[in-house]
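Only one chain comes next, encoded as structure tokens, the form predicted on its own.
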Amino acid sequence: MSATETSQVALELIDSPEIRQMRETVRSICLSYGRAYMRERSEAGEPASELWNALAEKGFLGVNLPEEYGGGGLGMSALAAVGEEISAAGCSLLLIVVSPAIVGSILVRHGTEDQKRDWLPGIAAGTTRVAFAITEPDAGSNSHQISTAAKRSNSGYTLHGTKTYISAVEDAQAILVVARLRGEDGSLGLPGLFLVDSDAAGLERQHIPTALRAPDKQWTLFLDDVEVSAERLVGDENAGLAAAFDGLNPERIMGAALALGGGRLALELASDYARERKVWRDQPIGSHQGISHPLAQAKIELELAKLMMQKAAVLYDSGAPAGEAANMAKYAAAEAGIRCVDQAIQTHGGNGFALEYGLTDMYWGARLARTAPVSREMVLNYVAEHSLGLPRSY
């Protein structure tokens, strides 16, 4: 659907009875498994894959593919209140994010056929869990700088370069990485897309220690002539960074489902804790004002940030241009998210530091959605840009 035929598109504010059934079935399963277990898998160091396949099983994992290719054909409105309710239930899962949310929705628009047919079905049923790799050591945010690259080989290309800050990689059987066509001359083209295998030779990956608590590792990927064949090239082998980016406004719209339920947690925690605790006159503390009214101010921002999110999820289904509500919904979502969980801290006094209450696991959850998957300043710099016609400053 073109942008041009997308007018009479709405904004649902109420959920539809699938909606809300999805929701709560999806809230029931997580809660079955809770924030304990999710504890449990980071502290092993392995992956939430019970989680995951109770919610694949119910199908779940891929409400936003197409139903010809085995999905709920919901679309991003749909998965993104699966991601929501997952992070409320303290059970934030990544690779959400990225397999079916990044990858399927780039295979959606850019897959061919036979692409469609192989991959699609396995990612929507949950069986099938592919990363996405696009940042580098040396380009961070500027992706117009990758320096990965993928020269014609005799079988299709070869890939050499090194990614960084790849999520859940120890899960995924196969990586959607981002490199750029090496000319005969030795100069790099535009960005294409691989599918390389996770086992594949020549690629090697190197686990960054980092101070989030979750089940979900981030990886540093060599990857040095890895052989792809030319099946593997997803789209034009020049497709740029606009195909690239048909799987970033997904990111970022799920990056702020997470972000708001993981703030709707913290809210929920804070006020149960303000309605018991007491302390003066026999009072609970959250008769006052200095607690009740940071946590409305709270409320607010994160039901403003989620209209956004809404927004931004309707606008990619309907096929209009999303990126500046994409990224508005991603800004919203995580400053409301983080003074959620940072007020459900301040509220809880001393116990907000102890392990037991958990808000502490929750903080660098809050934080890291200020800096990923795009960081506020550049949210800040695409906003100046493109909704404001502003110079551009980078």
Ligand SMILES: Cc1cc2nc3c(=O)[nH]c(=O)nc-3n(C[C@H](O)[C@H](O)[C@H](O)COP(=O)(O)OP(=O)(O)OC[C@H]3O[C@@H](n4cnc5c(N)ncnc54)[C@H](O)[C@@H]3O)c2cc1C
Contents of the next structure:
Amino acid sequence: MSATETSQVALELIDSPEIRQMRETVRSICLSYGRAYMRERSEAGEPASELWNALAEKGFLGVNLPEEYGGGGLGMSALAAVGEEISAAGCSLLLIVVSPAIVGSILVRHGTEDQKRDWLPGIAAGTTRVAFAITEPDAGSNSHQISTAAKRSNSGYTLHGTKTYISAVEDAQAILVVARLRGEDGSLGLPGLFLVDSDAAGLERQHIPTALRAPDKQWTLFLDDVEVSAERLVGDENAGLAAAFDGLNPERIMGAALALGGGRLALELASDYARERKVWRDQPIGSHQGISHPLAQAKIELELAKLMMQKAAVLYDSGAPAGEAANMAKYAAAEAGIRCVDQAIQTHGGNGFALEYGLTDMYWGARLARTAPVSREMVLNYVAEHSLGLPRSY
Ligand SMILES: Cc1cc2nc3c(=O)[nH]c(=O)nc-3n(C[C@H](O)[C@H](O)[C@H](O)COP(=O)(O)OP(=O)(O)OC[C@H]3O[C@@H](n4cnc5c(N)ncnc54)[C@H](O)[C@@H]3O)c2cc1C
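Could the form predicted in complex with the named molecule be given as well, to go with the form predicted on its own?
So here's everything in the complex, that chain up top.
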């Protein structure tokens, strides 16, 4: 899409009645499970399947995907609204970032017709859950340096390598793995995307315990000559990093959405507490500007970040370049969300540290957004280079 066409994409600043209704229903489903349910699932080390299924039944997990493949046809703008609402109700699910947003979006843009028919209806219905694996221990933020290799075989490809910090594999039927094609001379070429069954022979996984208080787990994956049939290569061998990036922009938009939702919840909890808590005379602590101003500031930053998230989603849905806006949205939402949770903890005084108040449960979820899916520094690198035309430093 050209710059002129891009400038004609319209950003709706007010939710349509359809999106408003969707937000309310998602919120009420999530509140019927609530933060206690999420804590219980997290402590049990089990996925939040009941909540996932309840959202899936109403079609909310596939709102972004095209109607002809069983989705809602409403694009990333709608899925971001779902992500924001689940998180604002204290029911954040990492799998919603991965399966419908990353994998669903990549299949829509780069899958063959057969792949779309085989995979998208299940992803839209929430019955097929697909994890996404790009990060590697030795490549880290530099996804051009990944070394997981895909070697052509008689039936398709043989995958070999290690992935790390891969979310929700325990609850996924398949994983979309980014691997580089190995040439005849042994050299590693362009990356390709491969749909690998999570119980494929040769695929082992090791749990990475983290501080996150969420049901989804993180894994290191060891692919030891995993056989993948030719029809599991998404798109073609030349789809490359461009295809992966068509999933990473939705990932950034959803990262922003979850961060915004968490920030909203933190501000709600902090404001409720600050209206009630009295420690000097008969005044609630919320009447002190030392408490109210930082909360007001956090609220402004949150709303600004939300605008950028909406812009990124509209650009993505229209097919316009969305990288800059998606990166900026993720950055702004992460920083705003962290500030909201930190200020909610401060507002609660000592109670901010008590498990009973749930703020400590929220802290690492909010903090994650500064590191993943793309780190704060890599967003700043992107903006410095692409938005400001500054020389690349690495
Ligand atoms: C809970 C969780 C879930 C995740 N889920 C997934 C998933 O489902 N799938 C997946 O593929 N990955 C996933 N990740 C991985 C995540 O995307 C990476 O952790 C993240 O991109 C950072 O990469 P890294 O950990 O290798 O850090 P590194 O690349 O080692 O970076 C370490 C630090 O150095 C900084 N740095 C690196 N390069 C530069 C540079 N050029 N300039 C300035 N600073 C730099 C980084 O910003 C960071 O602060 C997840 C991570 C976490 C923690």
